[in-house]
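Only one chain comes next, encoded as structure tokens, the form predicted on its own.
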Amino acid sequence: MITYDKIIIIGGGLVGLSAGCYLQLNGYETEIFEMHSVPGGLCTSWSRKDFTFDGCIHFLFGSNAPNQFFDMWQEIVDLKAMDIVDFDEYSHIVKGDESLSLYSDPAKLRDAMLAIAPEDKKVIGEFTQAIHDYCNIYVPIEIAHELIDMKVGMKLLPKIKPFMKFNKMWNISIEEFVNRFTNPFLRATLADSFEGGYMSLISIITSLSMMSTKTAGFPIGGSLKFAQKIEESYLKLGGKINYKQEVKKILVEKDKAVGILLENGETHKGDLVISAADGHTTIFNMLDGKFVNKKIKNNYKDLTLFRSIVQVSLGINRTFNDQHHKYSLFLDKPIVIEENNTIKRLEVLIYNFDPTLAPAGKTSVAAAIEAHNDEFWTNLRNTDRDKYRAEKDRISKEVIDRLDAFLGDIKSKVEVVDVATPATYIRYTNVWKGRYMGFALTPKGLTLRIKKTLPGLKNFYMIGQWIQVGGGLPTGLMSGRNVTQIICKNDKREFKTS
């Protein structure tokens, strides 16, 4: 029988907090070490004067019942006690004089798309029907895939059969699907507006279907407040968190993880070490690349990553009650973001739906821009801080210009400007390349199974979005839950959720 008296968790983001909650629920003593001063990791918000700028949640899978993710969230945080706002649109696309509301309701979306592109009736019908059909699909997320043996799989088979018919949508990218349209506007805008055309088509089918059933809303108060609610649960369960404690190395003796070494020189011993930090930092920095094989090396060399961003956040002294909450805004005049990266689209979030993020009569607004070169930003910040600030200032002014031209009455009303770059994400979380969601949900990545263990290393697990392909907070929740299931099985304990 295996017994772990003390489990060390590296990282106090949503993943580490999730693992901590489930492990505490199952009778284990855990201690989290987090480099930042607040919980949440990349699930965060920050304050500038009277404004709060959100850096994570656009919509939360499982925000309402009935939903499998909702049931899981309820195990560690009371979503019923939170104010949730649901959206009728995924976003509103604007390109020149043409526009399209990407409604979450598949029937409304079908009608809106047909009004623009009647010539694409067949493809539109397939797309919106898939969203409708996916709404009540069962996916076996409550069981760690490592624990699904032949016997369990046979029991699940009748329930997951409807899910299998979506196989063709796993294996095609959004861009490939969009290329089936003949309408010039749809071909020019849809792939970029759906989080990048490189993603698997199933990613947007999932998002729109969950939004249509009102189970993918936004928790009022934003990302940090949400993370703090889970931290509160963890502490009530008896867990311990150490802030401003960056882990430098994972201590290994005789190929067994036995603790951690902090940047300040302190060591802490444990019977089991779980890293909720990003995979690259864990494997190649904390463990010096000693426990790898060819497959692991190839993953970090060849697989597509979610892209990083530059986020321009604005505190504006006016309301936007008549505007959509999210725009995919295609620009007449592109913006140069970094060397060899000229962007033609802004993803604009107008937080007119959350009154807690700005004073009355004012609004927090964020424009997200895809960044292709994290090294450009980190090198610039490290070598020429003045030029780094100047670049951020230049980009923010260009964004303000474009928003002023589009929305009007912006320039004179901006009270606060904040710019986050890939260097910002690295500075606060150490995440590799500033990528906030690890390996992307591409057709190739979707079928990837990344182990939570490393070859030749005992008493160690890796969890998080770098081993649970797909990104988003629910994968973090699942990862912490799943590793606890595995530990309980190895320890011959019944897995408990309350």
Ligand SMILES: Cc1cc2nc3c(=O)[nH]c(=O)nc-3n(C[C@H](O)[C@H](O)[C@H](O)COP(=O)(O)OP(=O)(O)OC[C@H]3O[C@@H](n4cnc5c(N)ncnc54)[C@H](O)[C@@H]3O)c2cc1C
Second form
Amino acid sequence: MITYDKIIIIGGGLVGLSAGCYLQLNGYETEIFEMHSVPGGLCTSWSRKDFTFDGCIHFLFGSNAPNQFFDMWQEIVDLKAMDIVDFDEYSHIVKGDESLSLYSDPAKLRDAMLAIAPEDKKVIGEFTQAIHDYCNIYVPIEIAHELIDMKVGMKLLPKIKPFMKFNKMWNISIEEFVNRFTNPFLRATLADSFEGGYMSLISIITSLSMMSTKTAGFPIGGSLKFAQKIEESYLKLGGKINYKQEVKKILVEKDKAVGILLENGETHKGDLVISAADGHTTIFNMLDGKFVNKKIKNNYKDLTLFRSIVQVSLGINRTFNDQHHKYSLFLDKPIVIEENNTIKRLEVLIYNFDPTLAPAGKTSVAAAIEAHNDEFWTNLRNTDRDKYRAEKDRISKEVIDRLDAFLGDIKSKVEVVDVATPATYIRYTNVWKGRYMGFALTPKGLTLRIKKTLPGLKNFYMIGQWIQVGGGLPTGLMSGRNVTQIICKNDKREFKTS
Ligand SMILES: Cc1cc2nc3c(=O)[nH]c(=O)nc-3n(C[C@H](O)[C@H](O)[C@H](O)COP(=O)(O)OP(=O)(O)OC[C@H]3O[C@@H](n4cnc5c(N)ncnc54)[C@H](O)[C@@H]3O)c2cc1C
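Could you drop in the structure for the form predicted in complex with this ligand? We only have the form predicted on its own so far.
In what comes next, the whole complex appears, and the chain from above leads the way.
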């Protein structure tokens, strides 16, 4: 039997906190070391003057019942006690004179798409029917895949049969699917508006079906407040969290992880080390790349990553009551960033749905720009801070200009401007290349099962978005829960959730 008296967790992002909660619930003593001064990692918001700018949640899977993720969240945070906003639309696409609301209700979405593209009746029907059919489908998330043996697998089989029927949707990318449409507007706008054409079609089917069942909402107060709720649970369960404590190395003796060395020179010992920090840093810096195999190296070399973004956040002295909450806005006049990257689309979030993020009569607005060259931003910030600031300033002015032309009455009402680049995400969270969801949910990525252990290293686990292809908060929660299940099994303890 293995007994772990003390478990060290690196990283106080959503996943480190979730793992901490489940481990504490199961009687383990845990201590988190987090380099930033606040919890949440990428799940964050920040204040500028009277405004709060949100940097994460667009929709939280499992925000409401009935939903498998809801049941899981409920084990560590009381979502029922939180105010959640649900959206009728995924977003509203605008390109020139044409527009389309991507309604979360599949029947409404079908009618809206048919009104634009009657010639694509068959594909539209297939798409919206899949969203309808996917609602409340059972996915085996409650048990770590490492613990699914033949016996458990046979038991799960009848339950997962309906899910298996969607295999056609896993194996095709959004871009490939969108190419089946003949309508020029749908062909030109859908792939970009749905998170990126390289993703598996099932990713967007999942998002829309969850939104349609009102189980993918936004927690009022924003992402940091949400993370703080989980921190609160962790502390109540007796967990300990140390902020501004950057881990430099994982200490290894005789191929066993035995503790950590901090940047400030302190060492902390533990019977088990769990890294919930960025995967690349963990493997190649904290462990000096000593515990890898070809597969791990290839993952970090070949797998498609989620994009990174430049986010322009604006505090605006006006309301937007008559506007959609989210636009996929195709620009007549593109914006050039990173010297030669031409941006033709802005994703604009108008936080008119959360009054806590701005004073009365004012609104927080965020425009996300797809970035392609994270090195450009880190190099610029490291080598020429003035030029870096000037570039952020120029981009924000261009964004304000485009929003003014589109929404009207913006320019003179902007009170606060804040620009986050891939370098910002790296600075605050260490996230590799500023890619905020890790490995992308491509058709290939979807079939990957990344191990939580490293070859040749005992008493060590990795969890979080670099282990769970597709990243995101609910799968992060699952990863913290799953590692606890594995530890309990090794320790011959019954896994508890309360
Ligand atoms: C713009 C944006 C939009 C998003 N939208 C959504 C959404 O709508 N829905 C959704 O579910 N998800 C969304 N996500 C993704 C989600 O935020 C992430 O996938 C998730 O938060 C990852 O959690 P994590 O704990 O694995 O990683 P992280 O949040 O990266 O946490 C890692 C933690 O480790 C710390 N750390 C790193 N290195 C060290 C070190 N050496 N020593 C100590 N601490 C260290 C970091 O500071 C950080 O706190 C979005 C993210 C962004 C940025």
